[in-house]
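One chain is shown next in structure tokens, namely the form predicted on its own.
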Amino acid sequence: MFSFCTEPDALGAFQWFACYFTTGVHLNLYWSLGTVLILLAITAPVSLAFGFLGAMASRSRILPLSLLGKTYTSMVRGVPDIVFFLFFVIALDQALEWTKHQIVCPDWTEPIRQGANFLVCPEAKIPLGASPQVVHEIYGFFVAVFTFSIVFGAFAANVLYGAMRAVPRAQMETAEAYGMTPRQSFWRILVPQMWIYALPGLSNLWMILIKATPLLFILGIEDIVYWARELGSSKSARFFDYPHGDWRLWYFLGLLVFYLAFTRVSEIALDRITKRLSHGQNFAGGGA
């Protein structure tokens, strides 16, 4: 905060807003913006990795592996995101604590399931109750990353599976005629060519992932939508140094501009990637 912010009532309009937007609570808003960007930066490649593994499993000739891949994509895509987030986070958290409980508290005699309660020994809590707040926040963040990756990895798997099937069979037959093994054909012929078919679907998935970030509040993370609502609500002079009316419209308008700008930058980047991947390729409908 600036040095002239000691007396908010005596400030001019510009200085008042300068002080208002640099309060500690607004720093939480800026930090949550960075959290969203970091989430996207980590979740996108991890989701793509889950999707690639799911697509490989779905097209496998090993029946159990194929069933596993198809079950993963069908089950996760068939459940609403908000329901999956609520269920999966609780299930994952309890599974980790139950596993740790079996290791660190082997002499525990009380039942873990006590009616609707799930009780493990204090040493099995993840994170521990005495851990600093930052540890709890980091744990919650990585649970969010993993959950988002599982959900969007299923959609990515479906897109990549279709892209693999879209590569002309003649390409693979030519590779076999040259003596390539199935593994070599997959990595040298199929994978490099499938991306141009997968990119439209992956582009849409990226846009959906951006729009899904407000679901972070379900996982206990205070995101930019949460802080925009909190900061935009009415603040009275009795309890706040910078009172104002209901400014939620302006805060949410700022979020609207942010998301529109971010998606526009994404569209430009994805368009350049598409042109680069399609360079020198001919498609059934005619290509450059």
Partner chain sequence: MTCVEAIQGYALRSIGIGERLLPREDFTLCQQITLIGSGVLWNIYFGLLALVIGFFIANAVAVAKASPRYWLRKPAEWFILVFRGSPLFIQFFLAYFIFLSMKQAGILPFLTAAQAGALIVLILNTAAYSGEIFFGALRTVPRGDLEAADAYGLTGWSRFRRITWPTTMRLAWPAYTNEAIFLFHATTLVFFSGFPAQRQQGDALYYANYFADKTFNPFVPYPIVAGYFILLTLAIIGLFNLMNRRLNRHMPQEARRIRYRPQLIR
Second form
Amino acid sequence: MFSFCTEPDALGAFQWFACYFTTGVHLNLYWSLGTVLILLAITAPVSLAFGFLGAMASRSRILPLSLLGKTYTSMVRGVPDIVFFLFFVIALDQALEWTKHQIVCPDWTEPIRQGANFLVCPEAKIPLGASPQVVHEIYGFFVAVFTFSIVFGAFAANVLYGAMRAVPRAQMETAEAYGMTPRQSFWRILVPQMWIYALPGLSNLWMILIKATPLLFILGIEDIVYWARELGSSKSARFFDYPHGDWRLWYFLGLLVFYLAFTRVSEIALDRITKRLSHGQNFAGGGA
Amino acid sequence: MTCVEAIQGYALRSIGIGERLLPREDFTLCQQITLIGSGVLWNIYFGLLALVIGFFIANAVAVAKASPRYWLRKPAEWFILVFRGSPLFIQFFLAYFIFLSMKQAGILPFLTAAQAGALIVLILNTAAYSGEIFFGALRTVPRGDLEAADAYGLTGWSRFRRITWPTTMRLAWPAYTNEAIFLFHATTLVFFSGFPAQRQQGDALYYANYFADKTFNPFVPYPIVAGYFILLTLAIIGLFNLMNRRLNRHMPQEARRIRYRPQLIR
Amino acid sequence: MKKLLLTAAAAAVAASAALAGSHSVVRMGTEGAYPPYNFINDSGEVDGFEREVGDELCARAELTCEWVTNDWDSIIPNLTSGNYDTIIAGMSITDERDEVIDFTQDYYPATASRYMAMSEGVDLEGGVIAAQSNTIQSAYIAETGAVLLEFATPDETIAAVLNGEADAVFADADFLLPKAEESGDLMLVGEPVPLGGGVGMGIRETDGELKAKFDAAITSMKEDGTLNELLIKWFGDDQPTY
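Other form of same protein, the form predicted in complex with its partner chain, not the form predicted on its own:
Next comes the full complex, this chain leading.
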């Protein structure tokens, strides 16, 4: 990075660290920070959408639909997220490839499952085997986003379901009295009002989501925990320009500070939003 | 190996009773269910002890945070901030390092074992989360209850014990149920980050991992773990509902059912 | 599961047009945490003995190769579900693994595993021995009388010995040797234990064609001595060669 970095052994402490923190691997670490933030930015709205669908399904008068919604929320909530991550991603990946296989290669005769192997025709691989690494990574990233969204969608569904029930009955009755159809009263009365009841739960969920990101490495994303572990482990002078002992403690302390700051800032921001939204509302948390 | 043999050999393998060697070939469904089930014993151990011990600490933390005294309030706030604001995964990792360096200095060397060290992390973790829940409940104790207590001449400790605390518990209980569920889920992280498994004695996820590696098929062992946890979650909900009914026995019928409170989940 | 943790520069090889359709790019899966076999160097790329061998093999087999890393625990499932085409990660050839995937001939001769400890006279039979989980070494320790302490990465096993958590670590001799030389505290102890049948590339059982290509390339590297040169370059003068 810097011009004086050519001879790492001869550097003073400050310059050594300046060079050390700008090596290619460290740039990967900084880049992975961005990955985590992007993932959060995409996952939050997507899981909110899943949650909304889940809550709507749970409320449905059609029995199979409401059963489906309730099973989704309680199943995913009953299972530790880490266990879910460990097999769901492979299942999702294979399901996608299987589907594509059925469409792209209808004439394929060989079985897809051969012992431990999962073999679809080469044209059905997602992404195609020949695509550049970047495409593979982007695909992996979106599979991870989807998996996170499924899990957090279940939590969000629970929150939204509770929020919909918290909207005072009188509001809905009034809507009915004005001659609104159930659909109209749902979209015009219930949905706009439920957010304030859902906000505390959703804020909480956002915090949980932040704190779940260290599990990203299970989904195959090169996340900050992966790089912290890799960079912190001892490096011998034989193979590395910047040898050091076991520094994982320091890297993980860095992560701790990052997460504390991130959750704290989120907390303050969400508190502000809650205050603003509850202005003039007639319940305990509301401002006068 | 028949199913009965598998159960005899592995039902208590996670605590060191039974076959010394884990199954190496011809894996049966029975072996997987038994061994993963034996791992669940550790999840229950961690979850139950952390919940019980953490409960008492959480009460102290909540009272400290609600205290008007600066030197009581600030430490409680910081404690909650650190443990609620950072991922458990990283807490385990750092705790293991800290316990190791303590071991090198000769202080409490047994803490590097998961049974003790990870338990402490889980206790502190749940104490922080539950502390925040109890703190929230403490602040919403109806003013009327307290005024009534004053009217009866109750003050200090007896007012807290007979009026404030029971009401706090009643208010906090639905959220606390959620916390308990999450705590049990969190126990799967013990052997997954930081703490090493000794003599191949680990929790449900550890054995599931073992089978997934040996059979190269993740679609059997992980769903088994999931199944066990769904049962565990149902058991927790059942127990907490019983408790909830007791806490609300003086209330009208409607309030005795646990209602999900979206405000406070972990 | 896409455990594609690293972008590694593609080893672009000229004249790779005439390839079997399915393998226009061969994706090489490695761990990236096991020096000198494979590791991630300061500029963030896969480096090490296997990187050089792999690149040379791809050149000889006229394949375009791309390097990806994957953590050890799921390295075989990701091969069988087709997320990369080969495993080149210091993986010993064992019967257990051979049932699920195929191996090329070995490109690294069968060598011993060793114990490494802080002092002589450690109880290797009854003490606490650290090993990386899901390796031939951890399977071996589980069968001895010793207490097995398992870690997910090789580095953690060494750290466990240094901080007194384990009495000794049991791993490939070549992985331990540079660590022992570099550190003043660690030394190899006990007798070497021969395990496994050399290190080969893992390839899906259905990929006979690819396996044949790599087999031929390994043979040619063995014959003209280039493999031996690389072995000595990365593992030192005492390294057994072909």
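The shown structure was predicted, so the numbers you read here are calculated from the model rather than taken from an experiment. What we label the rigid core is the largest C-alpha set whose atoms superpose within 1.5 Å from one form to the other. Numbering follows the first chain given and starts at 1.
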**Request:** Could you check how much the CA of residue 189 shifts between these two forms after a rigid core fit, in angstrom?
**Result:** 2.5
